[in-house]
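So this first bit is one chain, no partners, the form predicted on its own, shown in structure tokens.
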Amino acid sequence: MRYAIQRFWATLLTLAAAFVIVFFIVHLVPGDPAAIMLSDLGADRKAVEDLRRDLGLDQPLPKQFLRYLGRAAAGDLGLSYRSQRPVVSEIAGIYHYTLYLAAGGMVFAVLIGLPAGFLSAAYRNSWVDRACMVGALSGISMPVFWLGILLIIVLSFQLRLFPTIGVGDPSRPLDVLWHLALPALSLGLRGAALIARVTRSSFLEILGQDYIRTGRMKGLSEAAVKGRHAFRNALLPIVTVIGLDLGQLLGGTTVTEIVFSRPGMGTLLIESVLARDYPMVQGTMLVYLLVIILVNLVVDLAYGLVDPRIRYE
């Protein structure tokens, strides 16, 4: 319990530091939001200055930060410069698309990476091992955008198995899953490659332990030795990389959303950066950071469930 409380306070401090860094980095981006918002209207300099005053951008940066901090503490991340709607409402209305995509990518990463890693370790130095590791190396080496385009060409244009863009009809769950499958596969393959390599290394390390050899000498079958004794003890580093990969998936869907023309946090962030929509950029980045920090916290606390020998003090 004490460890959980310590990790909770550490999480709050990390989030506070991220909050400060995000605010000041966003305001260091070149470009005037007021000038960008009025660029299509041919407004004169006075109109731009008036808009900057209305948005509070004429105030010193520390004063802007204190005002933003006070609002954020009350759950108000401000209004979007573009839509004039609350940032919280904008994010809440679109975040589920990113969550579905990240969850789908994680499912593919685990379903592909875990079996590949265990097979590679169980049949070490065989053609199965070499095939799995070549596939893992290829998955890690491929850029996400290139892999997404390749999947679209092969599975959508040539084989016509999946749609290329969009999220499907929300009233038809199967149609939503059909539209989700290809981008989730594209996002999850890189994670699957990483999980496969870590699983292989962890499993091989466990198979070399003395108690595994003792089990074999007692006449236990290979299935019992590898499945019952080696599997659980090899899980700890695998859980770590799965947790870290989940945080990366939640924060790294931007390229996949753009390639497959899906709405989501990544698309919203890019559009907001181009428009110098400071409140929206700050809000989306804070949500990303919050999710990643919380995922890391959950992974740390889950170690005790995976390995009962771990005790937190």
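Positions refer to the first chain, counted from 1. In this text, the rigid core denotes the largest set of C-alpha atoms whose superposition between the two forms falls within 1.5 Å. Quick caveat, the model's predicted, so the values are computed rather than measured. What changes on going to the form predicted together with the partner chain:
With the core held fixed, the Cα of residue 59 is displaced between the two forms by 2 Å or more. In the core-superposed comparison between the two forms, the C-alpha atom of residue 74 has shifted by at least 2 angstroms.
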Given for the second form:
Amino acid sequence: MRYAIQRFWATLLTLAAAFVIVFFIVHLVPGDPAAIMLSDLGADRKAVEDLRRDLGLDQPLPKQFLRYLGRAAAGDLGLSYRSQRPVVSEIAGIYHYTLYLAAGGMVFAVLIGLPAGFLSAAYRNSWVDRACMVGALSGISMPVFWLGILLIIVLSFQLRLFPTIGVGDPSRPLDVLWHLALPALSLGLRGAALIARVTRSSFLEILGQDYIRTGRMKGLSEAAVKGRHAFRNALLPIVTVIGLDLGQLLGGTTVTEIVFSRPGMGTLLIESVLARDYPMVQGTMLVYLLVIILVNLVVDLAYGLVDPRIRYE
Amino acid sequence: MAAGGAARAKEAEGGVTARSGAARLLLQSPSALLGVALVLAVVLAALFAPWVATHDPASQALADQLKPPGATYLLGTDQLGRDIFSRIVWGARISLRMGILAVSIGLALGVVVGFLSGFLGGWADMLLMRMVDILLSFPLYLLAILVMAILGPSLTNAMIAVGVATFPHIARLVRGETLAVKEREFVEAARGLGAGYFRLGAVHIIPQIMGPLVVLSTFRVATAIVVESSLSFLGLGPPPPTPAWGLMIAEGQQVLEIAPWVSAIPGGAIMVLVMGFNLAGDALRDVLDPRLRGVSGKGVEEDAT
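Having seen the form predicted on its own, can you show the form predicted together with the partner chain?
After this comes the whole thing, all chains and molecules, with the earlier chain placed first.
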């Protein structure tokens, strides 16, 4: 319980920091936000002043921050400079594409990384081990967006197996999955490489422990030793790396969505940064950070459940 | 003062023998050699770019658009008829400079914050480490994009962004190592002799943690190069016609179906360089950080923390 409370406070602190950072995006940008907003319209000084007052930019910073917090709590993240629509409704229209992508990426990361790492450890120094570890090193060294482009070249253009862009027809789940496959694979492979490396080293460490030898000595089958005794104990670092990778994976959705021209939070964020649409940048960044903070909290708590030892630290 | 000097001389001596042993170990591992060779190849190409490149990286030969790799154009040409090989060679300068300068920014910030945090302890430590933890819980890409959103797209800003995103990892390492070293007798002695913070840090503590610091920095250069190329790819890096590798991949995407090499080849260059740094990092870790020897994947775990 003390562990949970401690995690909770840390989360609250991170949350506060996220709000402060996002709030200050607008204020750290050189130049006056109101002037930037109206720069394309050729507005006069008076219009800029009016807008400043409307946005509350003439108020002292702490007051502005409280105002921003209050509005955010009420679900109001301002209007997009570009579309003039509420930031919240723009995000609400596309956030699920990013969730699908991240979930798909995680599925690939675990489904590829875990067996690869396990096989590597079980057949240490064999060709299987070497192949897996060379693959893992390549996976870690490859930029996500380039991997996506290679997949498009080979699987879409050469072999015509997958579509290159878009998210598919939402009324046909299979079509959606078909469009999701390549982006999720390219996003997930880096995670798979990390998971494979950690799984391998974790298993090798556990297999050298005394109680594994004891298990073998009392006549347990190799399958029982590796499957039951080793697996549970080796799981811990693996769960950690999966949890840590979830955040990186969510961050990676930005590049992946751009490569595959998918709508989503990442595309929205990058387009807004390039268009200097600051309310939209703030909004998408805030949602990203909130989701990541939530994921981190859940991972921390789950970690406490998997390993009772951690709760007493 | 004399005692401190003698102790330092002895430490330095130990450092020298450890280092030459390290060099020998490094040369015995084939993967370490491969890593060093890959990095060295790119560094040499970058240094001697005017001689290595076969064409002017910016000159457009409109008659020779989208030529596949061949004799005249080793790695083919892009849609403006520019020689891809020459652009990659000149682009190596950008990637290397970015990776090394970004990590230097991260090192400068991280060493100061980590040292102060570990050395001062108490409130300062708590405050600084909370800040570091918060930054660590945000993904690298988002942190870099956030800084770019504030500073605006340019090569220098991308470097600062990646540096800022790198420093929490360094700070955490330096803090941990400082805590371990600061209770040792020679530090106590130097303190007793009236050494100030700067002297304690620069002369007594930082040299002691050089090994882990070099290892982590090598991995971070690899990461910095990937993040920089991603920012360039997204249009948040240098403007065209800069031959930044990430930008070349983005430009090639427009002709991906008819001329896949325009995108595929610069990505290969990124992978070669990044893999080189990763292999070199693995090898350096085995040599300089004996605690982690043989535990493959440990550095990556740290990397992801």
